[in-house]
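Just the one chain here, the form predicted on its own, laid out as structure tokens.
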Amino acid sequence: MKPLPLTFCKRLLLALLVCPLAFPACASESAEPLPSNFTLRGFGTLGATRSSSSQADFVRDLSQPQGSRGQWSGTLDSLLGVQANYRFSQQVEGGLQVVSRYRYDGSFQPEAHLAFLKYDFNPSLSLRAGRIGPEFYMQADSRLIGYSYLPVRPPTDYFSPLPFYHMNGGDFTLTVPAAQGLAKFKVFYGVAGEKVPTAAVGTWDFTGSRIFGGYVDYLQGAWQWRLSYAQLQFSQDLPVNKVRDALRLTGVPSAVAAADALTVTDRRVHYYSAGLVYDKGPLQAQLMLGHTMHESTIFENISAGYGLVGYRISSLTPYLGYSRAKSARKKLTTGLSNEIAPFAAMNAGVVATMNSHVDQSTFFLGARWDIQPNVAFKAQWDRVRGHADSVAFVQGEAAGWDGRTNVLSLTLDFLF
């Protein structure tokens, strides 16, 4: 099994230390009491996965550059979080959140992925300004608390094309009576500043990349529905200048044209969702449907879906779900002969960087048991079945990789 790393390692003893799971309160008697508008809470996962494939990483998502490659690995799904908010004044609010978790570089290095004010105009309106999380699809700003969600983790065929956790900008949220429910209406916008692991290219910097945004929720009783649209535009292009270079350099139109199709750079990709989540009593239920369209030619267009059914049982609850996802793949001539050897190595080189197909399902099975009110213990096996030439949400793949494997993951979510 791949260990977590110390530095992690310490960071979560000293917070069971400071806060035992045992005890549903972090502070003692004893302690003095914080003020009234401060607030401090804490979230974390300790997980174990392992994937029956050696052939590729299994990873939670593209934020990741390596995951379980047929052996228990501790790092995808275990994180450590720590909120606090403090309220100003009746309208103003701040809010804090620094989270530990595995990242591009390989490091569990602490980053701040909420730090805002937030102020209230009314019960109804409300505006936030600072790092925030972009709301691209339903649940997706929770992703990272594994206690607020029932299975292991958010499916990766449906959340892999979100590889970014906060932005720099501001959003306002209207909330309204409508019918016999509640009317929940949201922009945002922002620039994005993460990075994301590639392995052909190397790490593909977000920073400067403009974000916007914006959801139509309507909430009646156990009933949630949303629809959503949201855009990212790159600021900073893949680095495959090297492909792009060769093809300029040989003068054949068609592969400068070829080449200037390869750019991402102020190129838009746009995010279509559209969810449904039902909560009442025993049973749980959610169905998301998604569309990632891309305006440049270097990546595929996906869509995915997937649907989860729970019931509990006292403190248990088994649940099982299947999600898919399907790219549509896109052509490129660069109109150099393959009977020319330097010209057969640029389109190989072209191909290779627009290999960004998937094509894969997955059947997951699991079950919840809900130890205290603030720690689940949660077991999981998924059935990933792809095609061979699906490798768009796994990293490092082989040559002989069959875009199949089976996944069991182990996860104690906790609050404090």
Given for the second form:
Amino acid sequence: MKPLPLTFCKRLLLALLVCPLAFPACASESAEPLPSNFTLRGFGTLGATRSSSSQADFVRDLSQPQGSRGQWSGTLDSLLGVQANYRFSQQVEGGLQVVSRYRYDGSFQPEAHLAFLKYDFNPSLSLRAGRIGPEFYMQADSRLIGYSYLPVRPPTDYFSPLPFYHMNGGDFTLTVPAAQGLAKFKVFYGVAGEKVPTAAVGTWDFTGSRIFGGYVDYLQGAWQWRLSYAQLQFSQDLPVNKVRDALRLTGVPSAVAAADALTVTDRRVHYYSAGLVYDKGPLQAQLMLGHTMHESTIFENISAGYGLVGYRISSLTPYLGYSRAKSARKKLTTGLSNEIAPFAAMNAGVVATMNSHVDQSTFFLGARWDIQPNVAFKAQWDRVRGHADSVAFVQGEAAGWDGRTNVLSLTLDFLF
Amino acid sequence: MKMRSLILVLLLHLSSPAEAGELVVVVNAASGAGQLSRDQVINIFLGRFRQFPSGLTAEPIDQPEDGPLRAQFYRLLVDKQMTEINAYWARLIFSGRTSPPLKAKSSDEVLRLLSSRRGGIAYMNKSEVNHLLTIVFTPNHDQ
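Next block, the form predicted in complex with its partner chain, ref. the form predicted on its own:
Starting with the chain above, the whole complex follows.
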């Protein structure tokens, strides 16, 4: 299955690049110079972030292996994206986006985040196929476009456990006028192809994991409401086989059952979320609530939410917000006695693999200053307050991690 | 005293051409589109739902980026500055969802684009409206 989407992406890339060169006439059929069907645009962020705690790496989300640990870091928010669009006809458009950002392997290796063809059956119904961004939550597919939103980055308490940015698949969008507003329905399906770093056990490959989801959205005047659901079915296991193998080898039924409960392959994770946006003139406000439910016992279920409000005064928009994330511990007993040394080691191994607790809140305060039409400077202060066992959203926590840090971020977001 | 009233008159004159009263939203007369509501114009120009009530697909056209009309239009329509409109479009363009309105390079090109597209819709000074165009909305009168 894997080579198929790759070939597709390559073909699309070729079509996008060749078409405007091969058919310069299709951009202007008549004598008058009409706007070109080919557009090349880009976006980027230059960021510097300093987290005060030297006991853990503060990261943008769990796709980053390292972040700021008591020092300034340029890797969290800095990125560059280039996008080509070609309009084949009024109904058919293709897009290709390549993004270079700090990723799971510590490199800035560019990756195709979009490579799709879009077909508009009519203004109501639209289909996309190829590589697209899955909209797990509202704005989940535009998280890297710093220029498009108010804070320096989407609140980490909410978006941290979402290290997926693209999938090979497709989506259907239906938009219909309803009452005084617009109702929008979307369904998407695809296969993931990304990896995430895991501190203890190396890289975890999501390649082949199936993603499915959809939302109902209602837009009226300044208000936008959305309910969404998405699920991901893991195709590959977390590399913690040793712990499970040891449990199975004991032959003790309860230990074997525990090993099964810790399995990730084919287990799903369900994302439920609700979003509310108010955007009128200089005032914008957002409220998002979400719940992440893991079928595998190895991960805890997380409830999270955030609120954000900003008000523009000339070219300056101060904003403030609050986010919170809390996970519920899962019980798993191996039935093996700690009094027997090898069993005690196994039990300790189980506890270590289930180390995904989060219980923290963040108050953030900042300002966006639109210096030029396509350049914005932002400064933000995050006050993260959590329990010492709130470790899921940071990387490489040391024994001294107390769940508290203050983060100062400066970014320059631009479009070109 | 005289001087002050003179300045006042001058200022009023200077500001009147750019004042809200002159700006209108027009369509190609062949579209057969009737009056549009503010929400319908917003839906078309912000790429939310590009369809006239008649069912015809709407093709919005923007005035040049450096001209004053564009900023004035979006301020009147949604009370947003151009930086906010750019931020809005950055989200939609770079998530591969919708393309922004066609960008004309001059106000003459706006007229040309309108005449060559049955579903064309644009905004301009009322004084520029010719017999091939129909006024469907006046932003400031709707407030």
